[in-house]
Structures are given as C-alpha cells and as structure tokens.
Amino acid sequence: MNAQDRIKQQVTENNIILYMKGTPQSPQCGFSGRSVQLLEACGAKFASVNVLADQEIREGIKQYSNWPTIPQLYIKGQFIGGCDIITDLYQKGELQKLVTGAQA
C-alpha cells in the first residue's frame, strides 16, 4: 500500500485525525502542540499520526490535502486545515461543533 492509500485509509477509519510532528503526549513543534491543546479543550477523542516517524506520510499528506504545512486536521474524512485554521475555528466556537458532530 502506498502512502496515499495509507492516508486515505487513516482518514476514512478515524472520525478525527491529526497529522502532526510528534505525539499528543510529546509534540515536537509548537503548532502541533497548540492543535492538540485545542482538540483536547473540545473534549475530542482523536487519532494522531507522527509524521516525523514516517517520511512517506510526511510528504504524502502534503500532496493528499494540497496543503504545504503540518499539522493537518481531518474530521469525518474532510480536511479542516492547519493550526491557524484550527485556532480560528476554536475561537469562533466552530471547532467544538465539528468535534461534537464527529463524535455523535
């Protein structure tokens, strides 16, 4: 299975998934850490993929979403965005709604 197929499977099988640098317990960049904090503040139960542990996924996720940076959040198979978008959605109360809908 190539990287694109693996990403598609991960995004499909997990209602909420965050592609990040590091892990939720040990983020390796500030943007990934901030994204985890915001998801946790919403009570999200989410999967994560450490792109630093898999170079194919690290490059593949950028192609999959056509988005150049990491972290990347997907909810119900839909690309939501990176840290700035996650922060904006949280501040507007929209991230909480997306998380609640995905976990219902």
Given for the second form:
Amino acid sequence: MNAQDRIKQQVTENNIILYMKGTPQSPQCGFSGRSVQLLEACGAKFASVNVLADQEIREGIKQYSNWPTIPQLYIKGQFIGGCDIITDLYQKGELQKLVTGAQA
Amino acid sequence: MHRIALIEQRLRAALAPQRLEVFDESAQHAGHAGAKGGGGHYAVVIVSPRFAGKSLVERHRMIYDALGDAMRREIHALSIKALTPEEL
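Moving from the form predicted on its own, what structure would you give for the form predicted in complex with the partner chain?
Once more the chain from above appears, this time first in line as the rest of the complex follows.
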C-alpha cells in the first residue's frame, strides 16, 4: 500500500488522529506538543502518527491535504488544520464541539 | 535575500496586506529535532481584505501558496495569524 492509501485508511479508521513530530508522551516539536495539550484539554481520545518515525508518511501527509507543515489534525476523515488553527478553534470553543461530535 | 525580506515581498505581492509583520523566532527553537533541516521558524501577522469570507484553512493555504518553494526550503515552521481588517 502506498503512503496516500495508508493515510486514507488511518484517517478513516480513527475518528480523531494527529500527525505529529514525536509522540503525545514525548513531542519533538513545540507545535506538535501544543496540539496534543489542546486536544487533551478537550478530553479527546485520539490516535497519533509520529512522522519522524516514518519518512514516507512525513512526505505523504503534506501531499494528502496539500498542506506543507506538521502537525495536522483530522477529525472524521476531514482535515481540520495545523497548530495555529487548532489553537484558534480551541479559543473559540469550536474544537471542543468537534471533539464531542466525533466521540458521540 | 534575507528570509524575512523574502517572506514579506512574496506576501505583499500576493495578498496586498494592509498590515504585515514577520518575526524570526528561530532562536527559540534552535537545537530541537525538527529544526535540523536548517530552515527557520517564523511568525506572520497579516491583515488583508482578501481573507474576507475565507475559512482559516483557506487563509493559511493562500499564504502557503504565496510563499511557494520557500515554504519547503527556507522556512521550517510558520506561525500564522491571518485577519481581515474588520476582524482587527
């Protein structure tokens, strides 16, 4: 399976999934770390993919949503955004709604 | 060209901003694993009427498109605040 198919499968099988540098327990980038904190603040149970451990996914995820940076958040298969957008949605109370909706 | 000047030039040309500020935050991130590629960390505050009616994802894409290949080479990370004049 190529990277695009693997990503499609991952975002389909997981209601909430974060592509990040490092792991939620040990993020390797401040933007990834902040994204994890905000998801956890919303009570999100989410899957994550450490792109530093998978070069094919690291490049493939940038093509998948035509988005050049990591982290990237997907909820119910839909691309939500990177760290700035996650922060903005959280401050507006919208991230909480997206998370609740995805976990209902 | 200096990277900040490059970012400013491309964003001004593409988005006609009323306000544009670009900050170099590379020093805050020196040494971490993701910074090894050599690109810098930058923050942009940009106010343009062209963002009216656009979602956050669309606004970020407009900025990434304007920066083009610089996004892959000179810029490792970019923090974006994109507003319309009405949202200020």
